[in-house]
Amino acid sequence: MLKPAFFYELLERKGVEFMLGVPDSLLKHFGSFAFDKGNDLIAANEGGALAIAAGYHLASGKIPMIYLQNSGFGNIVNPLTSLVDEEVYSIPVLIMVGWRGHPDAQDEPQHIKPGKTQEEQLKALQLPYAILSGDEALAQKQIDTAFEVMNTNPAPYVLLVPPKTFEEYSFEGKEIASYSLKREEALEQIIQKLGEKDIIVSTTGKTSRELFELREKYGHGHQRDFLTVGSMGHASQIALGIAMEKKGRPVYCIDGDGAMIMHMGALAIIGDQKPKNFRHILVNNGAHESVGGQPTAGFNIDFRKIAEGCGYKKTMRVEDPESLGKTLDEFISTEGPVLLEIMTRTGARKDLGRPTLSPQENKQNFMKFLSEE
């Protein structure tokens, strides 16, 4: 396995500089490293990513790098073949991409195509690729073959980073201002308020985990929830289109701050639709938990000015359990769409779960309640 030290020294002597990205499970331990060693931009999404470094090259005329994980390879494809592609701008950018799905690993899901076909977007894109090694000198000279090939033909070169390729380490980050209340701890006050009828849109990560626990908890089904497993920042465009066919219904997309910031433009639509039932609750921690922990710009965004400049008739923010209860009350009675912040800390339980039912069964079974009047 490769240290992120080593790896990072090693992109340091071959004149890399500027690193950013949108963070990874598989690659946490790298981003991580460089994040503490100054390297601290994290996109809003991974096509935003490879825009800046595009603008950086522009600027500089060095070489950057940008990592992904390859759940989010399709953002990455407009810019890849409109931008910098050697048909275009012809722009050198060093990309890194975690292999989630991999064929030899077990993996979620949401994950399997992705990984599946991974190498097989990269050849139809006609991109040079190598799947990163874990020995040091085997990786010290596929990053040097990666240079030369985009020194004699300035474009984009692709390093697939398999599981366990690199070692482990301890983030140490920047101080992310605390909140007391926890996102499991809103996330059942939260059900307890709502109604049998009312059917739930909750975003990718441990959100939607917390929220399937929960309901085993309290033994409430799973038939009003549907979990968005992967598409990142898509939850409120899901709910919004359940909202527009089921008037008559109250819908809650429950969001994250990485996930909003991710496809914000979602609220502009939102609000120009103008759906009634519509009830979005955004549980802001400031970072990006499930895949690392690094901070994202949500404690530096005025989500609720964003929301009702989109037209939202209304937006609410809490920030501790006492006031949470009340504010709900407020909230599940306004007309929509409105907007509730709820400000937490970072953290959860060490033995905190996946859901047990199948993404095929989580359709089947939410569609079946939503067919019930």
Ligand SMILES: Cc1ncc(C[n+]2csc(CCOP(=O)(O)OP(=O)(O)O)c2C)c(N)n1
Given for the second form:
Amino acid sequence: MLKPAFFYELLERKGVEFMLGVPDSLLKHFGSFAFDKGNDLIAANEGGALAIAAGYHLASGKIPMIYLQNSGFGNIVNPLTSLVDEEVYSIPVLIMVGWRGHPDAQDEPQHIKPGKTQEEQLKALQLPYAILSGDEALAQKQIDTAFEVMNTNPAPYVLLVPPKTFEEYSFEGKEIASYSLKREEALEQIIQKLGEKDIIVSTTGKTSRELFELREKYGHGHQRDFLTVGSMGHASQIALGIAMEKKGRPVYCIDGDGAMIMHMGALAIIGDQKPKNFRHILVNNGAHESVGGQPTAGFNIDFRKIAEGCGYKKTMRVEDPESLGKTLDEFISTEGPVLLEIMTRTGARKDLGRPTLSPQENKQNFMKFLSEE
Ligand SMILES: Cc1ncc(C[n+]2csc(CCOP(=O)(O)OP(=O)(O)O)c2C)c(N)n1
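And the form predicted together with the named molecule, for comparison with the form predicted alone?
Full assembly next; the chain just shown is listed first.
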């Protein structure tokens, strides 16, 4: 396995001074090391990361590096093919892609297709790439080749990173504000307040995993919840589609700050459509907690003002467990679209499991629940 420090120095020696991305569980040890070294720009989404890198190259003439999980590969296809491509602006960027769903590894359903087709996708896009070796000498050669290719033909070069390529590194991080509530405690209060006919769409990562386990704990069944296990950032639009069709049923989206920032344009469409039955809960922990805890812009921006500016009728914010109960009562009886921002600290149970129902079972149960008026 590669030490994050070794790989970082390898890139530094090649003149890479600018690294950014969207965090990934497989790359978290390298990403965290780079972050602690001062590369602390986390992009809204992967396409944004590539575009920032392109801007940096235009301004500096140097080669930047971006990192992402292959779930986010779709988000970079547009700027890959229409901005940095050799037939367009021909901009060299080293792109490190965490290879979830690797054919030799067991992984969650949402990672299977991206993993299985990853190399084919790179070939279809005619991108030069290498599968990063965990051996130092081989990795060094691969980096030499990548830079030779990019220096001769200025265009992107991809490094696919299989599981267990990097050794562990413990993230120091930046100090972020500490609230008393944890996400799971907030979710527990929420599901106890909501009615039996209420519909939930929950976001990607630990939110959906915790929701699943809380339903087990309370013996609620899982039919009320659509778990957005992949498609990060799209939970609120799934919920919007449901709310517009099921106007008589309350629809709740439980979002994360990283996910909301990833596709913030979603708020504009919700605010413009103004579904009365749509209630948006944002669990803001200021971090991409599910994949290592790298900070988001979540604690530095005013989500309430953004939602209000987009046309949400009302917004609320809570910071402590005591006021969450009362605010939830008010939230539930407020006409939508309405946003409740719950400030939380990071942290999840070590023994947190994963949904034991498949996405298709989740869909069937959920559709049956939606069809019952
Ligand atoms: C398009 C895409 N990019 C990256 C990921 C990897 N990923 C999964 S969960 C997550 C963090 C989500 O952060 P947030 O919404 O703030 O929720 P938290 O984990 O903090 O509860 C990331 C980056 C992904 N699944 N999809």
